[in-house]
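A single chain, nothing else alongside it, follows as structure tokens in the form predicted alone.
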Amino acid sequence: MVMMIWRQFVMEWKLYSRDRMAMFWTFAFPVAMLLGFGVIFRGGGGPKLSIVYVEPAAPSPRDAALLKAMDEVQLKVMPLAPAEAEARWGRGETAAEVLADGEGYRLRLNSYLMAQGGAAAGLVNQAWLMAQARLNGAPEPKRIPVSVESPGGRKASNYAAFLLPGLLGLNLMSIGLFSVGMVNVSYREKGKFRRLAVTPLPKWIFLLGQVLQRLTISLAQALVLMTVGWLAFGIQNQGSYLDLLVVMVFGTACFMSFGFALSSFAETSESYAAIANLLFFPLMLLSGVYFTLDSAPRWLQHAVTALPLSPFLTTLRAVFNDGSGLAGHGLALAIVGAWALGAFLLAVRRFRWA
């Protein structure tokens, strides 16, 4: 029996290794995403806020004071001539710009980029108060001290550290929905299941072989990403590797169960792709893979916590980035486990060889 499981496991790996496109999307693409975004946002937890400064015809001490203050509040200032600034605004590339207006200044915000522009405008106003105080010889307004750290106060405080667990979760979901689900639909569509049904191979060994092979893919992919993160950005797991493994197994079980369950609703690969993408893209965009939903409505923030990917990523980041144990994440793991159990029971009930 053990030998049959081993042979099925090896056969699944041989079939998978022949698909170079699958190998690329599983191993190379996540590494490219981590390196790309990690280098772009290496200096902190995301893009630095920027402001276009429309250069006046005759710069004054007031302008110099404002520029200095904006630099001190960590704004990325882009000085542009009026014509160039207007052309950039017309192309929709500017979130916020500040320009001289009489004895003061005027802020212009792009209505389509209010998240960035509004935050930049707040910093400009803070800088202007500082500049006015200096020009008038008055005491400067006291600023609240700012410290940048991860929620658990550990070393992982840059965007690459935030992104790495997100990519791990996203790729677990990809393996479950596409590598597992798509393969099973393809087997059924091409008649492979019918041929397997008349062989001595038990159904559970066939399914177990797939589960074990995908689990090793997930662990290998996680090892590759963590190694690249450590070498390129100095990112290290801050928690217990056993806790990290437990969380990864929970996620793998959940998303593989999703793949098996969804594959029972499709007759062709094309129809399965539509079903899987209907689930994949909302989860990817709403669950905090690349960014948080701080600016989203509260009802949406609460709603996504009931979906499997969001609580999984919250727990994974807590363990990996902040060294948290699993004790405080029982509800999140219970949500992931409930989805896994429900999808697995549905998959078993609907599984068929033909």
Second form
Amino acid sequence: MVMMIWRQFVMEWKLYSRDRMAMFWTFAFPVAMLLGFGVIFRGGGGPKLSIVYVEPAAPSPRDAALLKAMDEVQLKVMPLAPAEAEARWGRGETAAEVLADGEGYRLRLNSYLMAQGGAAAGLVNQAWLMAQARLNGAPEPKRIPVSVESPGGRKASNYAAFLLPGLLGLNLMSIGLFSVGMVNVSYREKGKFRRLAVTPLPKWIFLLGQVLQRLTISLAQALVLMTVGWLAFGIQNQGSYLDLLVVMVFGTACFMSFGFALSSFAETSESYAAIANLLFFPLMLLSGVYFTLDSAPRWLQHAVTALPLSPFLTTLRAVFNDGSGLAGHGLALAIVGAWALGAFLLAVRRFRWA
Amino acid sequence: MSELALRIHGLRKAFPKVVAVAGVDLEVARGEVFGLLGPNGAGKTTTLEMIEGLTVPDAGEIEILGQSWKRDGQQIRARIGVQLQSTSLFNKITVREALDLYGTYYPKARSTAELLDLVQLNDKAEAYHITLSGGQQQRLALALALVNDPELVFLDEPTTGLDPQARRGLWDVVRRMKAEGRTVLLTTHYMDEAEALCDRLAIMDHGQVIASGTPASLIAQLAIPSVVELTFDGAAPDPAAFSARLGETVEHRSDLWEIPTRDPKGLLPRILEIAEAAGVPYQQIHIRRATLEDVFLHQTGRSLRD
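Can you now output the form predicted in complex with the partner chain? The one shown was the form predicted alone.
And the full complex, kicking off with our chain again.
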């Protein structure tokens, strides 16, 4: 019996390793995401905001003071002649530009890009206040000191450390929805299960071999991501590895059951792909994989904590980034566990071979 | 031990929109190659799938090698070999791996080398399933159906979509199965295939068996044992006038006329004479003995491939 499961497991690995697309999405894609975003946001904050500075015909001391102050507040200033600035604005590439207007200046913001433009406008105003103070001979203005810390106070980690657990969660969800759910729909659709059904192989052995293989993939994937995170950004697990394993097992059980359950609702690969993507993308965007939902409406923030990915990531980050134990995360784990159990029961009830 | 490999009685299956099998009785003796014939949608595949345990019948009894699905499902599976109409394997499994893997599903398995020899896939042993041609995939499916040294083998349209040479190759494998003492139940819609391979056959239409027996007896049952064929270069003209003058039924096929007759020798001179007089632009004329195709046509009023 064990031997039969082992053979299925080995064959699943062979087939998986020969599927280049699957290997890419499983290993290369998450690593590329981590490296890419990790490097872009290496400083901890966002990339420098830029502002187009429309050059006056004859620069005044006032202009020089503003330019100096804008440089001090970390704005990336792009000085352009009026005609060039207008052309750039016309092409829609400019988020914000500042131009001389009578005694002062005027800020022009692109209505499409208010997130960048608004932030840049704030910095320009701050720079202009400093420049005015200096021009008026007032004492040099004082700035509020800034300290960057991780929420758990364990270590001042950067964005890559925030992203890494997010990607681990995303991977589990993608293995569940696609490597389990999608694959089983296509097996059913193409009659692979039927071919198995005329042999004496108990079907649960086939499924168990598959589940065990997916488990080891998610484990291998986690190890690869954590190793890359450590080598490239010095990110290390701050909590206990046992706690980490417990959280990962909860998540894996949840999303694999989810995939099995969902696969019973679709007849064809096409319809399954539609359903799976309909769940995958909102869950990805709303559950705090890449960013927190601080600015979203309150009800939405509450709603996503009832879905499986968000409480999973909260717990995973608490353990991995802040070294927290599991004691304070009972509710979050219970939510993930409830989804796992519900999906499992639904899958057992509805799963069909043909 | 029962002399029958298969006995089914009163088998029925209805799907939401169609009654696929409407009461089928069959008996297949051990060592026999038995053919299930019929056009697409006749209920052959549904019948086969109920026998194979893939579809649960609405009513009826199935006894396979003296055992029944209710009590002995796992034992039956170990004793039968199945080639489904389309065998779907993993794309990137090699021929050798597939045979090895399926062998492990059974209590006893034939060696992969032996099976590769049998279906002549030795040079493709390390090729991925997806890279095989249609004929090679069918041969692999056949080898997989034989992996457990089965007593009873089911082949669902084993040669559909194959070129003539590949079909002959498959026929040889089926003949070897018979020589090895296996019982074979196959479906086909090729009459020549049924005549070449089957000891006995049953013709199905609209979910029922409409005739059964040996190929020779089925043809002998046909009142009209010969057919005179006139072939044309291109579409055959309307035979109505010709038929009236001849005083015989003339079947109009796309590029030929068929005149079923009990007395080809007597009829031939008259056909030649009338055709000459009427200026019928035929190319060739020949007499052939009636085939299963004609039996089917006679029984159902339509062609098998329709």
